[in-house]
Each structure stands twice: as structure tokens, then as C-alpha cells.
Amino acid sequence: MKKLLLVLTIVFCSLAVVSANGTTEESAVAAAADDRIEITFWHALGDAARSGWIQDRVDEFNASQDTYVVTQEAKGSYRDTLQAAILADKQGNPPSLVHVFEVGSQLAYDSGIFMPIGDIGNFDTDDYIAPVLNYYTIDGKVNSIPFNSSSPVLYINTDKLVEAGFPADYVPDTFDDMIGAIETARERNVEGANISFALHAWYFEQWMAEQGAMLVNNDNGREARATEVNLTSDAAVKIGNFMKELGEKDIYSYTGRFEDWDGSDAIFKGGQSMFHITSTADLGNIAKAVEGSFTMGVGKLPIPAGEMRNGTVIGGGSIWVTKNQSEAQLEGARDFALFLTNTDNMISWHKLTGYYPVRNSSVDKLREEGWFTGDAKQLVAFNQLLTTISNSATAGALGGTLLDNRTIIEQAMQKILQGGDVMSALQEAKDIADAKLAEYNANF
């Protein structure tokens, strides 16, 4: 109970009680009247396109067999969804499946309401892409099934690049390469010679992983519970120095707000930056938005000079199974999660949203049908994922205060951008992050 109350108290401040796009009244009535075993899926994708896709898969699964009936409901944000599930379990009526964001994995684990999906019978996870499945493997067990997965890539305004005298297919590999290209463009009076990306700690996490560095100690929290956040490590300092250089040279363009994805994208789409970093999940939307305005290229995420490319940490969310269910419900929940993420469904999901399909067989099938030939931008993203080395750095950090960490890191980065000393800002951030982590860990 103490663990449950802590997760509720520290992370969440309000319960989402209204679904943005949940099960219809008619389907709820039908489910209640059905004598099949009911499986409930709560998720955080309330927009019409993605929630509609999920409902279509629910309908297909329900029609494919007569043992289970699945209902789906969007519960608001990721935070709202996890909170609602924890409270529902406390009240004795948990959903069967819960959609949890990647940095909520430790919180989900610590809540005590879930069981590793790998413990429900025997099923083959070999087809799931290793770096993706690696994130959701805790204590040697697959705790959840990856669903919507993404990572950051570099978007390039090729017209500006060519105007600056570079080949159209030039892709900067390092921070120094990117800054050098921007400075060359400015010397040639190229308008909008900047780099844009949201001021979001997700990128800091990615750049730590690319250097093979751990964000937290104890093997990124995977050997034992993390007790320290590595914000003053050599890898962290390299990131801080990069942000310092961006600020000093006035080549970083952002809205001034933390985690402003839409505002940052708007800068690039409006032709006000030459380079832009954001999620692979936005490839389709951004490509469509700039069509007719300028030519867009895509490259791997630039990294610090002199580092061997280790790979990125998977972002997005996964599907967890609550444990306080009958054996039949557990099996039905597992079967639906596997159905939702099967080969063909992951292809359909990828084409609709831009998220990675999480299965190797999906990638193979996309190659066979020529999908990557027709859309080379997607191929860059897949190559970055498939060449990621599976290790503790790219598995991502586990810790109960990772959400707090993101805000703390963003505050430090902003101080550095505004002229603050790199080591002072990072040390202050580390002190705050370590204190919050110690407070959290004291309850376990």
C-alpha cells in the first residue's frame, strides 16, 4: 500500500475522469450483454485517427474468436492513464491492459499492479526488434509489449544546405559538423541558418545513450535500483558544452518554452531553420507540411565528435497487463496485445502514424513491398533503429523520478543557453535530481 500511495502522490496530481475518445455507449452495452470474457484496454491515444485505428483492431479481434470481447478507452494523457489504472486497481476494478509511456516504466513496475507479460504462458518474442524490446525488459523478464515506438532523427532543409554550397545529400554526423554547416550558411547569407528542436530532456537522454553512457547509476537502474543521476559525467558535460556553443553563437532557435514540440516543428516548417531534430513519428506530418515549400532530407541524429555511434533509446509507449485478473483474463489480455502488435497490424500502424513497427517481420514485409524505396526518409529512421546496439545505455534508464529529471535537465539546459556555467548548472541539476531520487527510493 505504501508503494501504491507513493506512486500516486509523487507523480500525479489529478485523475482524468472523462475519456477523450473511448468506447461508445452502444459497444459498452454490447460488451455487458456478451457472455464472453471481457478484456479492457486503457490507452493514451485519444485523437480520432489513432483511437479509430485501435477500435478497428478491437473489432477485428472480437470477430476473430468467441472467447473474449475487448473494449478500448482513451483515458487522457499518459500520466492520466497510468493514474487511472492504479486507482481502479485500488478500487478492485482494474483494466486488463494499460498503455504506459516509456519513462513511466519504473513507476508502473513499482506500483505493484502489473505482472510481466512474459510470465503469462509461453509466447515467442524473438520477432520483436531487439533494441525496442530491450527497453521493456526488466530483471530479465519482458514486462510489457512495445506498441508505439519512435526515436529522434535529423530533418534537413536541403534547399538551404545547397544554397550554402553543400551537396544535396550532405548529412552532418556530429555536433561540430552541424555547427560548421550553419556557420558556412551564415557566411553566405542563407536566411534561417539555425538549428531547431524542442527544449526537451528526451534529447539529452538520447545523446547520453549515443555515447554509451548511463543516465543513472547501477547500470542505468537495471542491475539494481538507481540511486544517482549522472548529470556531471563526461558524456553529460559534452552535451552541456554543445548547448553552450549553440547559445553563444545564437544558432539555436526555439520558442522559449519547455517541451514545445509543435512550436519547434513550426519553426522548421516555416523555413526558419536549416536543421531540425524531432521524433521519427513526425516524418509523415512534417514531410506533408513542407511539400511544395522546400525539399526535405533526413539523417541520423548528430552526436558529439569523437564518439562511436551506440544508438538511440526507444521512445513512445508499451502495453502492460494488470495482475489482479482471472487466469482466463490474463491470457486474453496477452492474446490481444500480441494481436495488436502482429506483423500486419504494425505495418498498418506505421503507415498511419510514422511510429516504428516493432517487429522484424514487419520491416521485412515493408522492404518486400518497396515501401522504403518509395519513401527513403523512413529508411534512414529504420537504419538508425536497426543499427542500435542493444546494451544498458540504449535500453534506457529506469528510475521512479525520470519525469522530474526531465524538468530538472531542461531547466539546466536553459540556464546554459542563457550564458550559465556548464558545470555549475549540471551540478545543481544533479543535486536536485539525486535528492528527489533518494526521497522516492526511501519508500521502497
Second form
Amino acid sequence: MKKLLLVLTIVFCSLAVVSANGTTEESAVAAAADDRIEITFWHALGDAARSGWIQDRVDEFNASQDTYVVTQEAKGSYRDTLQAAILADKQGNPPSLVHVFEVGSQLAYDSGIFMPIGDIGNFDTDDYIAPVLNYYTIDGKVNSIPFNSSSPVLYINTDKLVEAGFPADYVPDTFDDMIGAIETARERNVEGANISFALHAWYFEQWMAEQGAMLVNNDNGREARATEVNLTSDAAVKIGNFMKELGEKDIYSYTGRFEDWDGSDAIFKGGQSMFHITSTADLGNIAKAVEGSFTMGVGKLPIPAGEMRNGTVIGGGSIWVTKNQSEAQLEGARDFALFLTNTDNMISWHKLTGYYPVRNSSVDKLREEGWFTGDAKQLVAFNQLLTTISNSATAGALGGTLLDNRTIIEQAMQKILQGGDVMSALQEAKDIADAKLAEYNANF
Amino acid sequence: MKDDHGVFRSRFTVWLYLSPTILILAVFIFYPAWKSIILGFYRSNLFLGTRTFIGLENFRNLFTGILSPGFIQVMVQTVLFSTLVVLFGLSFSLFLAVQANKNVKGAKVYRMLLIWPFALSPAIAATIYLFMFNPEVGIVNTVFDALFGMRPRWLDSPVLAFFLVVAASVWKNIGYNIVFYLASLQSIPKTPLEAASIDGASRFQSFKMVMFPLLSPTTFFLLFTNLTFSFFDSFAIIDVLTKGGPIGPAPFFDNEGITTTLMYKVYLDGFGGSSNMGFAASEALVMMSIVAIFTFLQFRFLAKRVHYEG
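Compare with the form predicted alone: the form predicted together with the partner chain:
Whole complex next, starting from this chain.
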């Protein structure tokens, strides 16, 4: 019995050795036959429509040249993708390109596994729309290539608006206008005269930018590492007062859950609100959903009264290049990132998803095609983007704890909605946000 | 004392048979637990890969300073949450099991239906609740509106949200408890119950004096598993249903979401936001201590009162 066991063991071991040899030889052969340089792209868009679009572009790129072979993989959420990339880098096998969300920019930058894409050879970035590229320019260098960008706009239930006695093309410009219109509608017993938007700190960030105010100090974290979150500034208090008024007048409708995009969209789609705020990326979806039930209008994001409109911050994601790879891989990675965001690809990306095409040439071409005359709703979104003033406020904040800030801000907003004092809620939020930022900064 | 290790001839055999379990525990429980205890004394960020020894600073931040009110609130509501989940979970399931154990027509079908929720994963159970209790379009509020003309805010009014999460957790776990209670109810010998009824005990008396003591080993076991469930496995329910929110009433419960338990806070601090792993590890350590204290108390004070037959 023992002998048999011994024999079996030897047989298995030798088999294992042989097969291992076999595979190494095989892969060596494969490499010789196809010595194209491998480029991997990890992203956070796992749904069939968007990952399918990416796969199509990958196939086109691979067919268009024979130096590189690109593969793409969805890695879960934005957080998962970034964490996976950092882990893979530690294990010595990082992906070439990683898709990072805007609030994760500082985390990605600090992780030290990436390099500015602007450092890889010479290429022209003038065609990218300035306010978009602005967000992804750190220390004067183009750090990453914008890919999926969006910003919030006002969605209007025009039927309710008309019922309330307003002209169909009326768009409230300020918070006060919006609240006034709701009050008028309520006086006239218009059903579902509410304002709905997800309780999400993204809007708070946008309203800060619109007022030209910095969310964090040190020029929004772009001059030096941010050390303070400006949650008690005049601009922040104005937003707090707006939430307070919404709560007191009971005209704000949401599901009660933080960051519940779908839930708040459902309120608008179900005819339970007159004004709704959400991303331009949902224009297509929502327009389709409400077709037949009511007429929908779109307008610029309302802002506090008496403020100059600075424009919105570009939310979404960009593509980063990891630094621990060969020169040839770096160039291939850059070429693919540029291919993915070229004029025509950005047009089809925009038509598929509603994300902004991030190139001026794409916008021009769409205009020639008559895309905007067919659906004027898209034009509102574009004007909001194209009239955005490029400054540190609209470039968006950089900071290691922007994600924590979102939760902290949402909690403060909920406190205010429930009747809490604006100043004390914001002061408390600021203290916690500053403490977390100090804790993060202590890592350096 | 000649027979210390029962049927086994040598100590070696005992350890040999235990070794697979010990190996698995060591790899998946002891080693990670040890690692996270150590991590609690470091400043460590998941994204940055940093690691600096800072002694007790994480623990100091838990109990003093700006972040402590939130942590203390979460500790209190975790204990409250666990107590309610265990209390309601056990009493409902015992009640239902006793009913399902009766000789009624179709008892088997009832039993099967009662076990049903256990077959769902917590995330699915929570999603079902989320649909039902959506304040604007959910079925519950449609019914409430039709019957009473009101639409309770299930997900953002603090008390309702808290009890909704408790209810979902109890419901999710009730099938598990019923299985065990039913099994032990079926194995209770008829004789003591008959004796009790001959002695003139009412139905409640015979339940209280005879049946309940005979079920005590099961109750003791379930107390333990339910406690663990409420501490650790309620995560998915909270994540899907409320994401830890909403903010509770001032002055004490307004620092964190009212449905944030320790487990959920560990997740939020360690894997949400800027991923402060050291801080999260120190919180996990405090949570581990609380569970250890609960367990110790159980064995110290309750184990004596458990009646094992034979």
C-alpha cells in the first residue's frame, strides 16, 4: 500500500512538472507569434451598455494597429477599481490604465502608483473642453484624461408649471424663484408641487462652485494640500439656509435615504414633484420614462439669489496611467486613452449615455449634425458647461477626505431639513470634516 | 482523574482530530483577528498603504474629542439594536414554533412557510423591505394611505427607521430560530407534559414550568447565534435599507445615523470615505470586546440555568 502511494505521488509530481514546462513553453511560443504589447484598462462601468461600448472601442483599437493589444475589465465600483489597482501595483502587476472618479483624484494622486499622462511624450490637449480638463490638471500638468463627465441640471414638470400659471418655458434662475414658483403652484392647488433631488453632497459642491466659493482651503487644494473644509463660509450658509427653507415650508421631497438617485428620480417620474435636480447623464433615461405622462423641460441649475453664475464642477471619471510599466506600455496606454476620447468616439459615447462629449470638436460636429435642434434639452446642459468660468472654484476641490465630507455634509443637511440650526449644524460638520482631514494629512 | 480525555487513548489523537478545524480557524479567524488588533495601534490608510505606529491615539480619538460623540452613540444604539433583535427574534419564533407544532391541518405547510425567510440572503430580504416601505411608491404606504390617509416616513424618521431595521433583521432570522425550536419541541417527551396536565396545570403553566425549561438548551444556543447575527450579519440589511441613516434626534442621537451599528461604522470608516484602516481596526477591537463581555456574561449567569436532559 505504501509503495503504491509512493509511486502515485511520483507520477503526479512528474506530471505536474511536465505540464508546468508545457505551459511555459506554450506561452513563450504564443509571445513569439504575437509580440504585441499588452495594455490593460480597468474601469468602473460594469453595465452592459457602457462596458459593451468600451469593448467595441477596444476591438477597433486592436484592429487599427499591430503594436498593442488592449484588454478591458470592469472592476466593480469606482472605489473597488482604485483599491484593486493599488493592490495590483503592490503585487508588481498593475493595470496600464485605471478609471478614477473625480472625488478620488487626490487619493489616486497620493497613492503614488500613477503618473501624469501629460508627461508621456508630446500631445495636444487643447481640444478638450477647458472646464473639464481643469478638474484633472494638477500642478499645471494634465494628470488624467476626462472620460465620462456630467453636471446637474434642473428638470421641470412643465404641465404642473403651466397649471400654476407660468409660461411653459419659464426656468427659475435662483433658489428664491424656485421656491416662489412652488408656493404659487400650491396656492393654485397644483398636485405634487414639490422640489425633489437626492440628498447628495454633490449638489452642495456644485452650489459652492456656482458661487465661486472654495470647498476646501489653499485654493481648493490646488495650491497646496488642503487643511480646512470651508463649511461655515457665507456660500455654505446660503446653501444651508436654502435647505432650512425647504424643510420649514415642507416643499422638499426625497425618500429619506442618503444619495438615493433612483428613489428621487422615481418621485419626479411619478409626477410627485414640479422641479427635480439630477445629472445631465440621466437626460435620456428620464425623458424616455416620462414620455406620455407629462411634458418635461430642462434648465440650468438654480443658484442663490444675487450671485454671479460661475458654473458647475465637472463630475464623473477620468482615465489615469500607472507609472510602473515599460516605456512602450506607457505610450500605448496614452494612445488608447486618446483614441477612446477622440472626436467621433465622444459623440457616440454622448449619444449612448448622455455624458458630455469632452472635446470641442465633438460639440461642433454635433451642432453641425443638428443634434441640438432635435432635442433642445441637451443644449441647456451644454450651455451650462460651455459658459462655465474656468477658475479654482469650478475646477473642483482636491482633498483626501472628499468622500468623508460628502457623508458629513449630507448629515448636516438632514439635520437642517429636520429643523436644526443652520450655523451650528455647519459648524459641527466643519469640525468633524477638519478632524478627518487632519487625520488623513498626518499620513504624510 | 484517570479518564481526562474521554474515549481517546492519548492527547495526541485528540489534537489530530481537532487539527483541521484549528487550522481553518487559525487561517481565517485567529490570524486576521490578530492582524486587526495590531492594526488598531497604527495610523494606516488603505489607499496610501501607509503604516505609522501611533500607540493609543486611535482609541483616544474614539473616546475623547470631536469624533467620540458619534462613536459612543453608535455603541449605545448597537447594544439597543442587538437587545431588541434578540428579544423579539427569540420570543416571536418561540411563539410561532409552538403554534406550528400543534396538530392542525396542514401543519407541515405552515412549518415550511415559516422557515422561508431564512432561505433569503440578508441583502435580498432588505431589498424586499426597501420596495415595500418606499415612502412614495411602496405598497405599505399605499395601503396606509387608503386605510388611514397617512404616509409614514419609514426611512427618514429616526424611530421608524430604527424599528424597521430591527423588524427586517428579526424577520430575516426568524426562520432559523423556528427550525431549532421546532426540532427541539418535537423531541420533548410527552410524559412530563401529561404529568403536568394531570396535576392540573393550565396550558400557560405547563408551557412556563415544563416546556420552557426543556427548551432552555436551544434557547441558550439561539441567544448566542442571534447575538452574533445582530452584531455582524445585520450589515447587509442596514447597508441596503438605510445605509446607516437617518440622523437621530438631538441631543444624543444626532451625531451619526440612527441605524449605524458598530459593524457598519467599522465598514464606513475602514472601507468608506478615505479608508482610515487603523481607526476602523480600533473600533473593531472595541466591538470584539463588547461581544466578548456579552458572551462571558451569558456563560457566567445563564449557563447554570440551562437544563440539559440525561
